[in-house]
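Here we start with a single chain on its own, the form predicted alone, put down as structure tokens.
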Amino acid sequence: MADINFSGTYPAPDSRAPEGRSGAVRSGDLHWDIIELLFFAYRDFVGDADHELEVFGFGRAHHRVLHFVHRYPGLKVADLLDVLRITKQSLGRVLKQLLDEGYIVQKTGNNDRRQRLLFATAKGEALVGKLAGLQTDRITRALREIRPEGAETVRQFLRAMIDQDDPDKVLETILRTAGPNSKERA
């Protein structure tokens, strides 16, 4: 990952829209604060796991594959491609490494032998548990800063940020099971 280095001082953030850009949002209506908070929150949220993954020679793609394979045992490779929105080539490289190193196993489907179903091994589950623990610690610390009912507002906000017309089967499952009384929330 490339670093961006600023030398010296830099001007205050510019809220002007680029020249010639058309759009419904006026520059004064842009949510610069939320945009930047999301950038930094994402950086730190994935950064906790990134440091652990480096030890194994893995990156964020490995993390995402392991996460969804663990959470949805028997996930089809085709569905994983939909979830991750990456190419077969990109998934193939990552998946091969996870298979070769024993974090995931692949089985053929019972009804359709062409299906490739993915399952996390005990080794994969242990790594996912460690990474999820790091990220849960960060979430728990953040949720301590807001009222208890604020946690549901955070969930609602995050669900609203997701394209609702996304046909992804895993996302549909997450949104369907993420009701206010669900223990496993999105």
Contents of the next structure:
Protein chains: 2
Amino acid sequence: MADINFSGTYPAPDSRAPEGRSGAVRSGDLHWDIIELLFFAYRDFVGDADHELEVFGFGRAHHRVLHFVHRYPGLKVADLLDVLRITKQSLGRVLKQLLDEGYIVQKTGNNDRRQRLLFATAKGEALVGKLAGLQTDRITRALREIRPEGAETVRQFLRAMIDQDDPDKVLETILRTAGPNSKERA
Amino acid sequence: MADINFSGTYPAPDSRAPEGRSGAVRSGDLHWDIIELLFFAYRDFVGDADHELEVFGFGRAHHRVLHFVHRYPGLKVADLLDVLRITKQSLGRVLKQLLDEGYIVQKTGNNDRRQRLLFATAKGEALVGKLAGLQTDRITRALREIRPEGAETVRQFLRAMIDQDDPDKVLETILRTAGPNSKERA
DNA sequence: AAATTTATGTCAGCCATATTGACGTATCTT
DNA sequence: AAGATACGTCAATATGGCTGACATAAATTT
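Pass me the form predicted in complex with the DNA as well; I've looked at the form predicted alone already.
Below is the entire complex, every chain and molecule, led by the chain shown above.
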């Protein structure tokens, strides 16, 4: 019976479990490595911002709202709901905090006066810029590890990882910018 | 004052907010695009598994536990806590469910009988394999969009995005496997 | 003009997942 | 024998999701 020594290292990820494994699952063609790399990379990536947000008494939800409002000034509440894929009740709480504490302001729409267009204040931009700075530092460090063309390869990969069907308006903007027919196309 | 038309498209992401922006934040060298691509890519990537997990009454936490137990058979509870970066109280609940429902089994350590070594059962492997299959399909699709060498570039980028200091044992295994001195090194 | 739809906000409650602190027990180490 | 370690558990709390219901103002349709 597999008696593995756990004092130091683990068995190679592909070693067998003692009980045997279900033969039903495909085992050779699964991208286990990239799945795990994505987990760890994203964990540490958002960790940068999370630590800083604690200081302000905010969570990841606040960051996401502030980020997209900053990046797409005049965003409507409905659009934010599409992007974040949460309910308006959930959004309401964090949005109210950001409004109350002066990180975001609302502005009644000119075409449609029902709309509350959202804008980041200077205070909000300062915070979101600080957070983006932390995350940019990590990205910059990572890009140094690969060839110069690698940056565009990474962008293409990440874009292709995103659901292309039924994109909301923000996502459409992102996908359109240097989209499918970019420079480094094969 | 910026009167933006919201009926169709958004302004380019770099357009100015109406109130002006804090000049204190650096604005030219921030990797806004990659920050957003990571957000959307990860959102859809984990979404694949999330949908399937709902069927089983499980959440993302169950997936992570099952994944790492499957990949690193004989994982200790303490190691799992290191990897997932949660408290043992949080882990306790999901782990208990997975044990009760037969996705994972415990085995007392041979060297140290205090340890509860964790292994995925056939049932557990079937589930984690199914989930990995969904995520692999997305990754495979994405890799088709880039040059063949691009896959290794993506791995290098993701590895470099991970905190290299103080890696736990699982992470050490991952980083060691085809680590810093891999083939496609510049 | 009246009816309907849309955009937004809010109240009330529920659930999953995380947290901290305290304590208990078995086992290994010194 | 004493202390440290690995794990489990009880209790209380916070955050960030959720659903359902309802209200208001403004736009749109009839």
